[in-house]
Every structure is written in structure tokens, then in C-alpha cells.
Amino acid sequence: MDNRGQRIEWDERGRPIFPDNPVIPYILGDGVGPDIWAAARPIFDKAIGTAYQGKRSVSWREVLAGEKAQNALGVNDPLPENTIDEISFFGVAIKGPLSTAVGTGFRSINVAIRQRLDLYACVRPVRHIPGCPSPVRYPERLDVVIFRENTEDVYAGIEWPAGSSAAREILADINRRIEKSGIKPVLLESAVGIKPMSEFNTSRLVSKAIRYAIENERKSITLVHKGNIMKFTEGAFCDWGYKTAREHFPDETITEIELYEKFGGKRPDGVVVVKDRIADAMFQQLLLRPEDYDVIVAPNLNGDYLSDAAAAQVGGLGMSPGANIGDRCAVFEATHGSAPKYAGQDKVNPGSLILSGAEMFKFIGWHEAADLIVCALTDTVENKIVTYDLARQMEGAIEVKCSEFGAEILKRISQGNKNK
């Protein structure tokens, strides 16, 4: 344990109880990870120092994953057991992007971290930062928090390659089972994967989303699914979501049908409306009627797509924070990839990691530090001082490097977020 700091504790409802000097592990990340961490960390420390005048501080503790773990330890394992143990012990961590090969090699390190630590809720707040360029006319109308199930669905990683004996055996058994159903047999040379969904994992995700909505005075949660086609997986996700609300939050929730039948469409104060939408229609809704949606709850794959699509409406992944949260652990992260072609060029936007840090501080109750970060970043963007990804979409932008963008935010925290 780090002698300069303490680990967190958790209350009976799974909320963190943070000391004034916590140890927070961090994973530097692959590719551009070192660049964005170098820009973000001074901002975190300055915001804490400014907000609390030395009464609070963080002892940052590096833990290894990805290419750095393999190079430093001389092993082929990009996710050492000690890293999982450290994050689990200290309870809250932050990480840069980690590379994952497509089609071959080690299965996603990001997915492995979520599964090993049972971080079952991927939480992605998506809202517009004033001044950020957007492809839509009214980006400020989008203000949602997406809760994505993080441990099952096709991301469970249960699959076999085309032509393998295991795939052929499984498909032969499936064909026997559907022989009299009228469904066309599956080609035995197909690749095959399993899409597990359970009531247990759905219920705890929906419960966390409803609790978030209640505690943050959000008006509704929307279950997003493809249950019209996949009736026993995604359809069940929808059914289990309503069941969770009905059985565990009977006084705090009503359905969309009840809203109109019993209350004439006027939501009672303090009550969360539970509704559902088909996944493909939801993409259209986020573009045309984003103000109708508040907290979105989705299975793993749907949530992945929706998170990135929503982020594109408010400036892209470079300005999109994210977290993976369980009952006794949380890992905050940059939501974009490692972008190896830009590694070491001091070029990419560190905004995602910076805003993820702000979300982390909110999570532990350090709202003053979080507000300083968000306000300083917003002021920087409003003054059109941005990295290349935003500059190419803005007239009159002042394009700066990754480190320079961080320095501008740092300056504004020191100045009380006032232009000088």
C-alpha cells in the first residue's frame, strides 16, 4: 500500500466513502496514452489543489497493462494479475486507451478488465460542451447518460472460428434442434458465437440506472433493445428491465403507458418514467428528438454503438468521458482508441481523459474539483483553442498540440476560468 494515501471504503449501498488523500491507480495506456496522461494529470492535481487548498490530494499509483506491461515484465500477458489486484484493492482507477488486435491475438484488454473486476455498468455521459463543433443543428438538446451492460451479450467472447471442429459440432446440434421448426439450417462452415443474456445481470444494471436517475433528478430511463427480432435475449432484456422497476422501485417509477393513462402525460414530481425503444429507431430518435431522452439502458452491443453515435453529435470521442462501474470498484477511461499512428506526436485531443477524470471526481464526491475542470475546458473550447480534431471543424480555430490544450485548461483553473 502507498504510504502517502489511503484506500477507499464503500457504504452498504455500494457508494464510495473517500478519504482526503486516496491512492488512485492509473494505467498509462498504449499509443497516445502517455501523451494524453501527461496533459491530464497536472489538470487533476491543479483542480484538487485549487478547490481544497491543500486539504485534499491524490497519490497517483501507476499499474501496468497493455504494451508497457509486456515490455516491462518481459511476459506475453498484457493484463498482469497484480494490476487487477491493485485496482480491486484501491477501488477506483483511471486508464488511457489500450490496443486490441482485430481478428487475432489477445482478446480485448478493456473487456478483460471489466469482466475480471465485474464492472457491469459502462456509464457514458453525453452532453454538449459549448463551443464544440457538431454535425447537428442543436447539439445542446442532447444530454443523456448511457448505461451499457458490460459483462455479457456478444462481448462475453464465447465464439469459435469458421471450419473448426467445435463450431461444426455446435452448429450440427443446433441444426438438429431446429430441424422441424421451419428455420433454415445454418451452414456448418460458419463461425459461431453465443449471445448470453441473464435476468441477474440485466436487473442489477437497470437498478443502478434507476438509482442514478433518482439521485440526479433525471426524468426517465429508456430500455433500448432489438426484442422484436431477438425475443428471448433482447426481448427478455426489456421485460426484465420493466420487472426490475416494478418490483424494486414501485414508488419511484411509472411506465410510459401509466404516464398517459393515469396522469395525462404530466410526470409526477420525483418519479422516473420507464419506457423502451427498438434499437434502430433509437438512433433516429437521438437525432430528431434527443430532448425526450435522459438515461438510456442497453445491452452491451447496442450500448456500444449508441455511445459512439451520441458522442459524434457533441464533438466526437475526443470529448466523451466514460466509466466502468461495479458494486465495489470503478475504472474511468478515455473512450477512444490508442491511435498508434499519432503516438508520441503530442497531437491528439486529451479531452476524453480529462472529462473522465472530472466524472471520477464527481463519483467520489469531489464536485468542486470536477466543476473547475469542466469550466476551464469549456472556456478553452469556447475561445476556439482546440486540438486538430476540433480545429478542422471550426472557423477561426487556434489549433494547438495536446500538451498546449492541457496548458490552456491549467491556466484557466489558476485564473478562476476567466479570460486574460
Given for the second form:
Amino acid sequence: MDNRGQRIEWDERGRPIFPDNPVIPYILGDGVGPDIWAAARPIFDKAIGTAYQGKRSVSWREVLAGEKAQNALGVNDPLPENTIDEISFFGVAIKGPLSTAVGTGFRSINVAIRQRLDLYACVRPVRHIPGCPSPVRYPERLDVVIFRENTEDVYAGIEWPAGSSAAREILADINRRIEKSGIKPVLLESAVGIKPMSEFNTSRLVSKAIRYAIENERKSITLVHKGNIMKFTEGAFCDWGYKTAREHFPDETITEIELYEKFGGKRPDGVVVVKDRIADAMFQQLLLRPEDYDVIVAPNLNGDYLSDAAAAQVGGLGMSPGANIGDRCAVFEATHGSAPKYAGQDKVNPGSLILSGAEMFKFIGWHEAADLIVCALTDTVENKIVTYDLARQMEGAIEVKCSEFGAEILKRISQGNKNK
Ligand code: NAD
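Since the structure above is the form predicted on its own, I would like to see how the form predicted together with nicotinamide-adenine-dinucleotide (NAD) looks, so please show that one next.
After this comes the whole thing, all chains and molecules, with the earlier chain placed first.
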């Protein structure tokens, strides 16, 4: 499809085999997307150039989605087939935020991209950047990676409005089925939605999280569920999670109970402890005992809430990287929305996209480039050179534009910054 660069291949365990000159498709994004991409791209190129002295480089290739796709192609389709084909072919891509266009039949383009490419794991590393203002006293105590299930749960989009004939028929059928169970019948004029959760989707997510924990020397994975109430969905998620660990990683994992009963609470080197927590308690735990948690695995809705709450704890969405990862494809993304009111103002924080790029380079094994980016960004924030969102929470901050923040990072990569 393209002879200007190489595509990323995948091994049988879903790990990328990276060439030195990959083509990486990017989606500019709507709203502030062009602003943050303009700040981020030179940083990516400079970090690669500095780290590998010309031995490695990326051929960036724009693919269209969102408003730009609709304007350029003149069709009412914010996610052209060609975009999905190209991302799928090249294997790893990066994107800015996409607005949810009204009247296209798309609930969300982001959800559509995840579903079309079967990007079943939404991966969000949440770690404090030194100097970044935070609402908690010790934000540096939180250092987790959240694996959120991306394809099912209440996000499957299977629901019917209150009063519709479909909702009434489904509810009448349900009421018939629970007639003798002692459960109170559902009001027929209720809205109804379906919460599908499967062993297949849970197991592949948990496997990915355990593999990540092993490869990155993380101590534990925590299954977050509401199985005390929703026994056959969330409760099963927890059971399937333990089963996956037991059956597929018998030598690399132990349960929390085994940790105390067999090992007196002392984790053997290289072993990942598998534990679980009820979702509501987990929100407290992340605030009160953040250091007890490491890799977190959650169904779609719990994971959505937890990712944003954890990001806020370390300084907000403007600085949180994210990725959607499948077995043969991964799309890295800014985790915030398109912030349309700031579009074209060169104002917002490009940190989320920049750090997502760093995560992408780690993912393809280019750790040196990733480290340069993270160190230079950290040094910039520690020097209180920040965009408006952080400046208003910091004393003595030097408020800069989106592009100026990018230029400061670029300068530090060129100079070889002192955080390295
Ligand atoms: P939003 O994240 O776009 O903006 C909410 C507010 O957060 C903004 O007004 C701004 O004050 C602040 N903000 C966001 N990003 C920032 C940044 N990088 N730097 C500084 N401040 C920032 O959320 P919204 O207003 O709910 O959504 C706007 C559009 O974005 C919607 O169409 C929504 O569907 C879409 N959206 C897309 C994604 C995605 O592409 N992953 C995620 C969320 C929302």
C-alpha cells in the first residue's frame, strides 16, 4: 500500500515487531486537535533524531476522520473506510480528539474506531509529573496503569428508549421470566439497556494486563468490579480474571490469599499478585492507599470512571496519555476532548498528546526517544513553564501558549535536558 516506509508487524503474542522507518498514520482531530498536533509532531521527530542519529525515523501519514473527513470528502461520514484500512494496515497510529458529530448515526467516532479495529484494551498510565499541580497532598504516590475493557458492558450501545414498543416487549418478556423469582417486576414504561460481558473479552484483557505487568516488572494486577451486586456480569468478570491468571500464567501469578498463606505477605521476585476490589471501594483506595495498586483491570464503565478520577488526582486530563490496543493494532490518543471553544487559539495543553506519543514509542520499543520526551516535558513543567490550565493552579507560573510549551520541550531535547 505504501513504499515510503515500513509497516509494523505483530508476533503471535500481540507484540509489535518494529522496523526502523515505520509509517505511522495520524488523525489530526477536531477542535484543538490541529493546535496540539502542531506542538507535538516536531517534538516526536526531534526526540527520534536525537536518540537514534538518523538510524530511525517515522514517516507520518495523515488519515482523515471527524470534521476534516467530512469537509474534505464532502460526505456525511466522519470515519471513512480508508482510514480504518490504513490504520489496520500500518498497525500503530496516533490521534487527536474527535468531536461527536450530531446526526451522523455515530454515537461516538472514538467508540467506532475502537470497535472497528477491535482495540479491546484502553490503556491509561497514570503517574504524577513532578511540578504538576494536583488536588491531593502526595500525588507522587499514585503510579498505576489502567486496562479498561473497550468493547462491551453498557458501552455496547444496545438500548431502547422508554415507552418504545421494543422496550415494552423486552420488559414484558423479562417480567414473565422473573415472575416466580421474587424479583420485583420492571415498570413496562422504563428505558432498557443491555450489559453484555463475556469470558472471551475479559480473558484477553486480563491476559494483556498480566503480560504487561510481567514485562514491566509491576507487582500486582487488581480486578475492579461490582460483583457484590451484579453477580453474573461484574462478578463473572472477577471470576474469569482469576481463572485466566490461574490457567494461562500459573508460574507467574499468585493470588492475594496465597501471598499471605504461602509466602507470609512477602511477594516472591518476578511474581505478579492478582487481587480484586469492589469498584466503589477502589475509588477510596486510590486516594487513601495509592501505593498498594499497580496495574488495574476493569470493565468498561468502571474503567472509564476510574481513569478520569485517577487522572484528576495527578493533575488532570490535559496531561494524561492513553492508548487503545488490540492484538494487531494500537491507536494512541490525547485523552481529553476537542475543547471546541479553544479551537485555533493556540492555547490548550498539548501534554496529553505529547505523552501519548512517548507511550507509543515505548510500545514499539523506542524507549530512548520516549525518555527524552518525558524528561524534557517534566523539566519544562518543573520550571513552571505551562499552559493556562496549569498556570492558574500554580504560584509563580510562566503562562505560555500551546506552541510555546512545545517549543520549550523541543529546546530541552536539543540541549540534552538535566532530568535525564
Ligand atoms: P473537552 O475535554 O473537549 O473539554 C472540556 C474542557 O476541558 C474544555 O473546555 C477545557 O476547559 C478543558 N480542556 C480539554 N482539553 C484541554 C487541554 N488539552 N488543555 C487545557 N484544557 C483542556 O470535553 P467536552 O467539552 O465534554 O467535549 C467536547 C467534544 O470532544 C465533544 O464532541 C466530545 O464528544 C469530544 N470528546 C472526544 C474525546 C476523544 O476524542 N477521545 C474525548 C472526550 C470528548
